[in-house]
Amino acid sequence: MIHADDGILSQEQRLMRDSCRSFVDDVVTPFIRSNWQREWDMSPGERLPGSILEGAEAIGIRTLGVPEEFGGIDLDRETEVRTFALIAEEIARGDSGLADKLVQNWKVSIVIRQFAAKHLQEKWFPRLLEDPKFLLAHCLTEPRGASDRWLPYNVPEASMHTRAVLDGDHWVINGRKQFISNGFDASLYVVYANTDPSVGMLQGTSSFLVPRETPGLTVTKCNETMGCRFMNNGELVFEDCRVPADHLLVKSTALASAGQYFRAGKIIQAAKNLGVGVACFERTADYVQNYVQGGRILIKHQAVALRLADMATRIEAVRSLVERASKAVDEAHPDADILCNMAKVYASEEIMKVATHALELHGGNGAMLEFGIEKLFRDAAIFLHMDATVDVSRMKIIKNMFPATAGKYAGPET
């Protein structure tokens, strides 16, 4: 069993599933065999055709998230992260920099929804659902601090170096963000910034709407990562770029705030893992059954059909964590914060194994370009990093699990 139990899935969530996974096998999957060569193209903005995210626009998935007041899907919120997991999954199955692309605007869809002024919401909702190739980004990341600040060094010295200061009816920010997903080709961008130098993170952090045509805001380059390439990673800079007051989105409580957002977050980065091994295991498989070697199909040699079952299972191992994850998260679980790590740590492990046998199964053909194995190897071995590493993901478990002790600040004693 490669794929989610029908038993466990709503009528809505099958419908949808059903047909992400047409949209993935009829339109997705064609292209990216056909056009391998695409994720190279050294213009970015030409990778990915628009008739792909206008494809994912017509069978509903491009802006789940988006309150059914301004035009979208209201999901059930009992089972949304739940519904989240499934549709990356079968989108990341086709191309995990896809998938990618579309789940940046659910997540930061729910960070709207949730804490921008109506006003906004009213101007910015239609606009995305107007424009097929309209994307949506999340600005944590920095040069000199990354998921490294979630350790749980709660101090002033580990705050974010991009600053906000509020002039007047405006915010003034300056800093810079970079390894943004959609950072270089979104239109608006929730940016973090400080506000209170002199206290932690937790307590000094704010968050804000800020437009791509912001003066101030410069998209500086296009990251050109190993894997995930139809997104576009994105480094920006702020120089004194003012932004309206209004546009503020929480104030000095920013991180803590959007929990779910994060917890949702992690989710999706193993669900998409997921989708990856799947690909992973349906390409093998198919190859396994029909390449002939030494005189036989593959699948005859015991050793192969050894491998082919270890990828099955550690792929049904990852689903299982994936799906009580989610269900954690739905049900607002005690355990959420630390379910949601392991399942985004786990499956980046368990399916960087499973693309590793792939790779090794289809021998020769598994190394060349145009065959696209070494494709879902590459698109598997940048999830060990993706939202935060696995090291970083392990520290915070263990907090969560221990916080008088683990992990206790390591700085001088007070």
Contents of the next structure:
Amino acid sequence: MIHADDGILSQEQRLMRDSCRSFVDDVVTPFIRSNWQREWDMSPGERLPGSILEGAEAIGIRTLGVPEEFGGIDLDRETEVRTFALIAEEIARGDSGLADKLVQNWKVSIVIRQFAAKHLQEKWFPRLLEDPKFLLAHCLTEPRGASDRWLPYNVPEASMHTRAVLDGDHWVINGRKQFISNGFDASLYVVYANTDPSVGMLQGTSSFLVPRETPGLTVTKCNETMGCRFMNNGELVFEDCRVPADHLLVKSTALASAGQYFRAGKIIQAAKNLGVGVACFERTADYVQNYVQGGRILIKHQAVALRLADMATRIEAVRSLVERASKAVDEAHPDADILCNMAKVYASEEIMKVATHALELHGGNGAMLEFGIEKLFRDAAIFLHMDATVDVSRMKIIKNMFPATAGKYAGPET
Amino acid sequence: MKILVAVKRVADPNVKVRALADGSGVDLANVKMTMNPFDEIAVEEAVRLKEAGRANEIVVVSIGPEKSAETLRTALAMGADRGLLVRTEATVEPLAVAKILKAVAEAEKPDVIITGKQAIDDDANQTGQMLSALLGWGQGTFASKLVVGDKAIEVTREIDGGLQTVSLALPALVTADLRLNEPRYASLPNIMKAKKKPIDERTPADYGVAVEPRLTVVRVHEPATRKAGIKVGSVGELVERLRMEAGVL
Ligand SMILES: Cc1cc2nc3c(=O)[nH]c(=O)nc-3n(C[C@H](O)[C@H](O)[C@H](O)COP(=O)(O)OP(=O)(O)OC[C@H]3O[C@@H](n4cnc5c(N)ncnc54)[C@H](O)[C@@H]3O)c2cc1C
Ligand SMILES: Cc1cc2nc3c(=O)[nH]c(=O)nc-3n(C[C@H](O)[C@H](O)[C@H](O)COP(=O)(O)OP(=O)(O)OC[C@H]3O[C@@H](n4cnc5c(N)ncnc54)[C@H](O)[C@@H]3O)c2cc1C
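One more: the block was the form predicted on its own; return the form predicted together with the partner chain.
Below is the entire complex, every chain and molecule, led by the chain shown above.
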């Protein structure tokens, strides 16, 4: 692909990206290419070999977002989200499930560093850094659905069903969370629960730090997903799950305060998508320059060349928007919310088209598991639904632009 | 012990480079650049010696344009302590490189100099040898193993037909071959830390070295494209064609 963006990156950003790219080229891609069956191993814990995570550990991509005072990486905060985007793209170019797994740690670390009491940061950040298998998860979605919360509809009946009640010096959590990235194998969870059913979710939702071993927390299953299969998405049940009062992160306004997490999350989401798109392009460009039909390599057929051009153009358009939106998030620009939702939804739809081209240009090979192109297609498809659906993301954009008129709560059917 | 490592910025070996249309050289515009792979091995070896407590300071030096600072930064992120950029936009031939490195060595007084056995751009395989001759130091080229003692260094060399082990009195020069080690990736935390490590800048003139080329490049052209192969129907036909067409039997 073209590297027109190089000039605006800092030297460190370029070096970090290059290091990550080498790791992906040398370790991740060869593993994915030669072990296509591993995705379908029905023991989720066994899917990704330890060596891949150890490699990720060695280049330090598991624990971005951890503050330097606790042993984390001293990324320049003014360009932190841009850096996240660069690294997430590179990892996802190798495998988007691996990227999901790792970026969740970065995103949740932002929440912890911002909201957890100092003594809890002192306790958990070192554990996160020490243990290469330590993962974090962020639990919002429930069986009742996530879209109302994304929009958000700020009326009591739209609130979460998971409840937390203060009992002496403990919070008692009851409810279920579903579709949680790293939910199956995380060691520490950030959990959102309703703490005031009389008000809307923006005033009545609180967030908590819940260690995996907490009695009353049960990980009930690993969701078998269509794509990103090297990240173990999970479901959790809370039955009188008691966490000490100091594990409360944000009282009442947790959803409103999670903005920094959500915004970085949308950018990272778009960037992972971009990585999948780049992989589609690279694989396809290589294929059409080697495979022959009609007496000549495919790229010499104009219909093929035009599709390839379309793939490259969409990828670069996504890249431009991701760059612009990540800059807006880093600078806390008033339009950051709008732009990061635009980047997320645009990336998901454009890269889906890129993946469709890749599938088509590979002919029958594109449909074969051992070829790995259909995997990119599945990985791209899942991005449509993660971190808000396409339609809900669009509604958020317009709600943000026209708050007085757009996206009002419809209310229960009468 | 102090180790000096020379690193060169070259076109990434994974990218296909093209000859310029006028045959004057290789088109490097917009080509991804990286540290010469053999120099990465040299840096890695120095870092391992430091980690093993055999060395206490690693200085990396690069001769080249401003962007070579990035190559030095990579070496710093791998574990070197400080960098020196001898900045020049000119094409510097091995002899001039060796002369500059000699001057750097006289100023820095390292116990060991490690270079790559060759740079993958011009494949000259001369700098290390010339440098050791200019310094009057012993040389262990094509190293696949180093054992560093207090007064001497044992170098296992990859030579035609096997391995040769030489013992060099310090100070000495070593050039790294492929199998010396597998270099690490610069980790993200170390890249951020390397930002704070110093890189000095000089020019060849500071060392009194003239870099004007002594060689003339006559023409750079791409290798001839190979003709497509053919499938033969039988062993008999294969033997026939090898004899009649290829003329090898
Ligand atoms: C791989 C994966 C990972 C995930 N990781 C996490 C995680 O780590 N943490 C977490 O909390 N959640 C996670 N989720 C959940 C994700 O955020 C939700 O699945 C997503 O937001 C959609 O919510 P839903 O599944 O409840 O769909 P619903 O909200 O039920 O939506 C169903 C359909 O209805 C449409 N719709 C809903 N409301 C409206 C409306 N008002 N107007 C018009 N159309 C509407 C939607 O656009 C969609 O088409 C993950 C999901 C996936 C697939
Ligand atoms: C599930 C499945 C079942 C199948 N079952 C059978 C079966 O039972 N029997 C059987 O014989 N085959 C079968 N096939 C093979 C199928 O017919 C071919 O895969 C399909 O026709 C595409 O051919 P190809 O794979 O060689 O792709 P290619 O022909 O290599 O096509 C690759 C890309 O190049 C494009 N292209 C090719 N030529 C040109 C051109 N001249 N100009 C412009 N673009 C061009 C194509 O549109 C495509 O985008 C099956 C395939 C699948 C996936």
